[in-house]
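Have a look below at one chain only, the form predicted alone, in structure tokens format.
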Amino acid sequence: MLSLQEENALIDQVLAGKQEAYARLVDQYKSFAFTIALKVLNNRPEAEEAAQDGFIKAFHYLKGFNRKARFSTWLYRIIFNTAISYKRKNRRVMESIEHHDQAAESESAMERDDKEVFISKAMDHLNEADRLAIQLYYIREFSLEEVAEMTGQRINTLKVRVHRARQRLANELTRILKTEALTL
């Protein structure tokens, strides 16, 4: 991740007309921007398009960026909002995190895979906002302040959302595991 000084230097270069500096910002943040869009849309082509549109919007509005937050946080908020707009436009139901099944050779690898499957199933039962809060805070390890900025929520509201989402996730995991145990 770029430091705050590096971000600001690149932004200054872009604003001075050196558009190739924006390519460095895009290269730095494209992976996570795509991940955010994919989490919202659960459709690779749409996520790619939403992420690209988000970068275009960020470039267009870069003059208005006030630098109160980090560029990355501001960008992720734009990507998130763009993906939500795509979702509303297409009226698709979001699914949870993609998991790729891989062959496991040891019991610990199998257990990890099982955990991922059960967590994925439980995440399917959370609403979109709860799922995103859990993903950004616990999986991507953003601070509560950064997640609040990205999602446009007040910090106290986000704290409550994360706490309740974690409880709902635990309840859903308990229900799924009980059901799974009955089918063995």
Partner chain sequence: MEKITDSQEARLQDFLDGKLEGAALQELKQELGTSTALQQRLEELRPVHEFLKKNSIQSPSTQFVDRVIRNLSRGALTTYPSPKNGLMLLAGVMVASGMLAMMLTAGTFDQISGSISIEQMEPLKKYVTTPSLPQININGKLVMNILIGINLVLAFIVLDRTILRPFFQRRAGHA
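Basically, rigid core = biggest C-alpha set you can superpose within 1.5 Å across the two forms. On a predicted model such as this, the values are computed, not experimentally measured, just so you know. Numbering follows the first chain given and starts at 1. First, how it differs from the form predicted together with its partner chain.
The two forms, fitted on the rigid core, differ between these two forms by 2 Å or more at the CA of R44.
Got the form predicted alone; any chance of the form predicted together with its partner chain too?
For this one, just the chain is written down, with no partner chains and no other molecules.
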């Protein structure tokens, strides 16, 4: 993890024209950025492309970064918005890919714990905003405040979404387990 001084020094170097410094920033934040894009898009190649595009945008907008927030928070917001615009653009294509992914997932489901499979299925029934909120919230090291900043939502709205999503997942899991028990 880079300290604030190191981060600022790298940003200064990038603004002075050193692309190697930007490579260090990309290397530092690539995994979080890619994970955010993956949570939005649910598809690795698309997420990789969106994350790359987000980093390129951030590079071009870097002059406008006012350093009031952490670079990472600012960057993740760009990555999130880029991934959302990819999702809107490729919605039709994504639907068919997601369908394919679900089929592949059900094949590997046999190897996993039943409860996990049921929760995973229940996730698909959550509304888009709630699903994203809970997935981003559970990415290690992201606080509620950071996710709110990233997604441009108010903290209270986000908290309600996270609680509601978890509540619905628990209810759905209970319902499925009851149904399963009855069919045995």
